[in-house]
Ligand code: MCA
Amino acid sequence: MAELLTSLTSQTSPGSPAQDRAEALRVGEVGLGRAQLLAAAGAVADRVHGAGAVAVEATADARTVTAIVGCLLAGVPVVPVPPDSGETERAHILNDSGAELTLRAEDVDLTAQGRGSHPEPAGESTALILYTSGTTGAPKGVPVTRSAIAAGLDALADAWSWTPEDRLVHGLPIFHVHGLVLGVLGPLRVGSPLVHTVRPRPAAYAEAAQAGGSLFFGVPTVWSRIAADPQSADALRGARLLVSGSAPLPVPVFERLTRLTGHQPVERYGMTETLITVSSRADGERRPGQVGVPVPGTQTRLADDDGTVLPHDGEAVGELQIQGPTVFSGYLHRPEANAKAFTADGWFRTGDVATIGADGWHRIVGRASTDLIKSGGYRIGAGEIEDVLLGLAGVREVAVIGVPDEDLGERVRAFVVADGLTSEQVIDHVAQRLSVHKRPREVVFVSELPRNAMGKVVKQRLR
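Show me the structure of that chain alone, the form predicted in complex with ligand MCA.
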């Protein structure tokens, strides 16, 4: 297939000296030109070449980005590890993925020179193994192929009129689809420089806008914080496009952002398993509370509980199912989960509940399961936190839910039946084992959990 990071690698002979020196990538204080990035990543590629998979400690750092790019140049699958993941989660990711080596920022020399180019791997080979939460158990590995990434990015470049003239700005974590695939590989494919602000703070976005940023990515929590900071929002007036995704953008935030920045944000919908499949368009209408139309190449449909396909009339509510070149072909080592994830005729079952209008516009109404929580744009499985808490001495029963939160969309609340424990002990126990955002923000001690006649916890009654 054509090269994945086209704009980085396609010029076989160096570009003009000015082009090569112009900043392709900036993370915080460190900026790299195209030629320097390619050379330093080439040295990483020489080192990891032939490995089955390599883990990268995914701190927001230009050296980490270089490590990821180097692995991709060598055709070695990258396993990004969330830097704040606790011991249980980290051990699971390293073990399940079979990563043979872990690269950290300190392992990368930005002045190194690779020995030469590596042949472009086949499109169907795995580029990334991303770990994502399900309703139960430990996170599942999602192998993302090179061709899925290429198709997904090309579709978004079309939907968002994304060109080398843009300068992309964001400060999202580089271990998920949003910050990594769209936010790092996107610019290296499209050829638009990237400014990564390390953290997605409103003032950092404002500063990058004043320095010429044109395209801005954020999760709804980021946009909501910007909408609450009129001075930073005003600085975004000069931008070309503001894009929101990873969780529902509340209508009041859409409206306030539009008023303060002069831009109606583009909202788009996706999943780790499918990449971004539905979006409003830069050259089209934006509708608050709706996520747009399928991107080029993707098909969507709705189905009810027994699999009957429902009409696209804006009224029928059903599970959203997806087909197309960006959809993965199954979780790593999880045949049972895979059997449930796809329909008999090969459509991916998102678990999201939606309507589709006759005009093709999608509205995400909610999720089929209460056991998946979205907090700050992070996907969190209630079961993973419950499993960890059941390992804490003194805990007899536990149920974890997401409750509405103005800033985060949802926040994690744990109901615990326990003897002699404090909230801090419960939170710390999770913090040591899992990522920061999986920590319960609230712990409610109860004498028993509401159960149905079958003995199953009724989470609805906990709300």
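Superpose the two forms; the largest set of C-alphas matching within 1.5 Å is the rigid core. All values reported here derive from a predicted model rather than from experimental measurement. Positions refer to the first chain, counted from 1. Compared with the form predicted alone:
Of the two rigid parts that account for the rearrangement between these two forms, a single one contains residue 152 as well as residue 67. Once the larger rigid part is held fixed by C-alpha superposition between these two forms, the smaller part shows a rotation of 141 degrees.
Structure of the form predicted alone (previous: the form predicted in complex with ligand MCA):
Coming up is the bare chain, nothing alongside it.
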């Protein structure tokens, strides 16, 4: 297969002095040219070569990126460790992954020079061992192969018209698919410079846009904050593409962002286990509340609780199942989880509930465990109710779940962050716009919703 970090390693000899000095990446105040990054990463590769796996404390730092690149150059699987992980979580990740060494930013010398190159490993070898969020138990290790990453990034480069002429900007954590695979390895494969703002602040995105940023990544929380900051949003008018992922982008945020920036954001869908499998396209339509069509090479289908494959008619709601070159082969040390994760005919069961239209467009309803509410014989998607409530003046955030009910099986409960509203106003707003059975039976006003590092609401905590 082609080398994973194509743009960084494609030349066996140095490029022109200007090419080598031009920034390949900038993290905060530290910028690295292609030659310096390759040399310093080469020194890391020399150090870790032969290790079974290496953990990297994934702080937003140019030295952290260099450590990750060095391990990949050496063909050693990288285990990104969230810098804010607690003692128990960290110990689990290190023990479960078999990491033989932990690298921190201070362990990397950006002036070092590697002794030479290392052979490109086979495509089926593991590049990363990523860990799931652990919402249903201890985090599970997901081995991600070099070929899966290459296939996924090439598909997205096609979908988003992503070229070396772009300048990618984001401030996302670099221990997940979004911030690491797309946000770090993506530009190193495509050849576009990376600007990491350390934190995804609206002002930082605006400053990067004024400095020539063209492609911007963010999670819905980031885009919501930018949409609430008209000055920063206006600075993004000169961008080429805004991409949202890691959680559904609320329709009101999509619409406000479009008005303020002049750009309809591209939405996409993926998981740690599958990378990005569905997306709208830079050269195509974008639909609020929907995440697009399968990227090249990927197939999707819907299945009912008993495994019956459902029609793609935009109405049937079922579990989204996926096949394709980016899908992993199984969790580390979890044979029971693997048996549940795949169907008998080899499709990965995402655990997400969706609808698929006749034209292939996907709408993600949410997680089967938390976002599919079965009430009085109806199957209700929490996301539909959340979108409607976010259109109610005064509502800033909302999360809808189902809670046990002796009569209905489950009843709809809405957690709302809002000012000056009553429960009756919230309930009536939904009942007037959706089927009456979808109205919340209970409304709980809260000051904030629990979120993880990627901005996703952790609904298990609401229970």
